[in-house]
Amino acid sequence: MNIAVVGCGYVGLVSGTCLAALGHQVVGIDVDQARVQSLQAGKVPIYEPGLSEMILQQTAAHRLSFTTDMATAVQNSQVIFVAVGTPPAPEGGYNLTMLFDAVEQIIKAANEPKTIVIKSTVPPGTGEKVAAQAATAPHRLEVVNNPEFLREGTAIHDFMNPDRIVFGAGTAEGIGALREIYQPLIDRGFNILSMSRASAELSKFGANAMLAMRISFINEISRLASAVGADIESVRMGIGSDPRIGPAFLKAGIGYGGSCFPKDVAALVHQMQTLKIEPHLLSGIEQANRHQREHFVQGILRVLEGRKDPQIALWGLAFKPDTDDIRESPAIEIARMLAAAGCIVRAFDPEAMANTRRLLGDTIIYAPDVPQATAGADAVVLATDWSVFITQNWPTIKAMMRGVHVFDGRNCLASGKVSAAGLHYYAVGRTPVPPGSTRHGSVGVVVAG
């Protein structure tokens, strides 16, 4: 099948290419030239694992172009997926500007008959707005939902090993063509769902919400913990052992981040509030998300009181390992945080150091790897669960330090380890691990520290 996707972000890139590798000719198009000419070099403005790889593969199988001509691409595609932006709006809720811009002007290029595929967050309803534009259209144009679950980090396997696909549609027509696009997938048996439009996008902002607020459940059962003298280790694992609960996204630290979960929620809370629906549970999310990481740096600034212009090794800076996104990150906002309160903050993170310098500047500094992000340091604090700080030395880390504090946001470092190179070891909703100590009281299985 003829594909166009609309908006070569992060969410077009990947679907497009998975679509190409499922054997589709897909186009993909973007308003910023630059863009289109960096892809069409073979060079990819994001950082997904993978996804440099499969570019190149489906553009040289001549299977993925990129171009900024849309009424072209539009004319010679059946289906049209369009993944542009959706960003927050001043007012709450999201601006959808871009997206009604896009259908616009897909009306004005159809020459017949097509199928437009929403990939884009929208909030519920939106389809069905969509819809009543694309009725203006001289050809009818179908109108279906297909929301997005993928992971950044695991973007391309989620794709094409999806735990369901989303179809939302007001006719079998639109059905239909979903049908066809995904047949390679449906065929291996992966789960199709099929339902209204209004419910396939509440399906996505639904899972969101649920899954931060399993986070944001815990980060505060975490700080219970702490008063109290429990190991959150052995609590999540206590509670995720009930098979009516499970122990996914139940990991204490300094709370989500991302594209995603601080957008859709906050979301969910602005039209419900326009609903005149009061959302008592959403509506504390992000507001025990924020006080994670401000309880997480008040903690860091009272065991560095006193210190003259303490220096602080920041490792992380992305809101997850595995992508450059700093969109919403923990790690940014602690990092704004100390230098605010008189640190002087040296980070390093593999991936995200470019965007953080955009949005930073010169308020932080930017160290090349970790032994110069760490020389020096009254504190090492890890915000981001890179693989290249769970596995460091730490005694050779204790020889770059000034200082002997270590603050794992995420709790993934080995406690006993950390503690045995002269380092004192702070977690999220865990007892301080003093150095040459060991940890007592948690659960008698294998896990970090």
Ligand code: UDX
Given for the second form:
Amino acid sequence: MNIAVVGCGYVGLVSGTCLAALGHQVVGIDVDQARVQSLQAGKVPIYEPGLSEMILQQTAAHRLSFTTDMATAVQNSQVIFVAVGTPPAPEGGYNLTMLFDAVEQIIKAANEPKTIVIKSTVPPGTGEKVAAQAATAPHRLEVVNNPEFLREGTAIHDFMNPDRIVFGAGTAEGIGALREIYQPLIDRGFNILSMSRASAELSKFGANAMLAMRISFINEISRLASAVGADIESVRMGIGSDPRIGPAFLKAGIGYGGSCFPKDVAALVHQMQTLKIEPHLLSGIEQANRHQREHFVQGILRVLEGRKDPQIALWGLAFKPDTDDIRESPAIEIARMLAAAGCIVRAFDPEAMANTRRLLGDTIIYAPDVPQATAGADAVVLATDWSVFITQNWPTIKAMMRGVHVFDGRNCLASGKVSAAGLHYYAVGRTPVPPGSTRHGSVGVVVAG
Ligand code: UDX
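Moving from the form predicted on its own to the form predicted together with ligand UDX:
To see the whole picture, the full complex is given below, headed by that same chain.
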């Protein structure tokens, strides 16, 4: 099928490239000429494992191309995916201007009946507004919501192996077009869930809010674990082993970040307040997330109290590993808070250095690798669980440092190895481990019998 994808940002690029890999003829459209030119030259403006290679493959196979010419691309396509940005609005909720503008341009360009697929994350009720807008077109334009559930870092795998493909359609025609597009995945047995537009939109928000809630929940419990001498990693197993609960998204740490959870939870809170529904639980998710990173920084400052010009090696800036994305990253907030408290912060991240430099300027120091971030540090603060940090040699790290403190904001380091190297290990919701001790090494399952 001929498909146009409006917006060559993260969602548009991943979705368009994967649709081409499913065998469709895809054209990616963007207003940013420089971005389109670099994509045409095979340069991918975002970091996502496997994406560059896949874009090169699909363009070489002539299934994927890029343009700024929206009208021609729309006219040549039966289905137009809209994957433009929906940034947070200053007054709360989402700014949907780019979405409605894109739909307006599709209406103007459409020379025959077509299907518009809303891929951007939009608050419940938006699909109906787009449908009303599309109803003013001279040709029939179906409007379908098809929310994405991609995680950065594993987006291609998630697209090709979806837990569910959600169709929020007003009509059978809309569903028919989407079914045809996803047929290769349907043939492989992946689930289609067909529902109304508002239900599709709320499914996406509900899923993200639920996941964010689990993280805030375990983080709040981790505070209690510290206070009563429990170990949050054992507690996580104790809770998550119940099949009704499960262990996923119950990892305590410095809280969630990224382009989805913070924005989506805030938008839900805003929408509920607008509709005069009190968001008792949802407002708590945000608050707990904010407190978690503040609490973590207070712990660091307490340990370093009295140290003149404390030097911090900040390991990680991205909101999670395998991405250069620093949007709402707890690591960035931690860098800010530590710098504001008078610490000298030397940071290293395998991918997010350039983005961070643009945001934080010279308020922190940018190191080109782990050793240069760590040399002379009083404390290592791990804020993103990149594997390069997890696999460090701790005696070597200890030899470089001037202090002995290691703060693990993601509970991902082997405490025994850190303390055996003569370092003091602090994690989230776990008792600190002094140098030379192997206390709370690993969480194990004891098999009776
Ligand atoms: C999320 C959803 O998972 C995805 O389905 C949706 O489409 C977009 O939002 P993403 O933002 O890429 O994806 O990241 P995700 O892997 O979900 O992690 C979000 C944040 O939560 C990260 O900062 C991560 O470090 C944190 N996290 C995750 C925890 O703190 N604990 C956990 O147990 C899991």
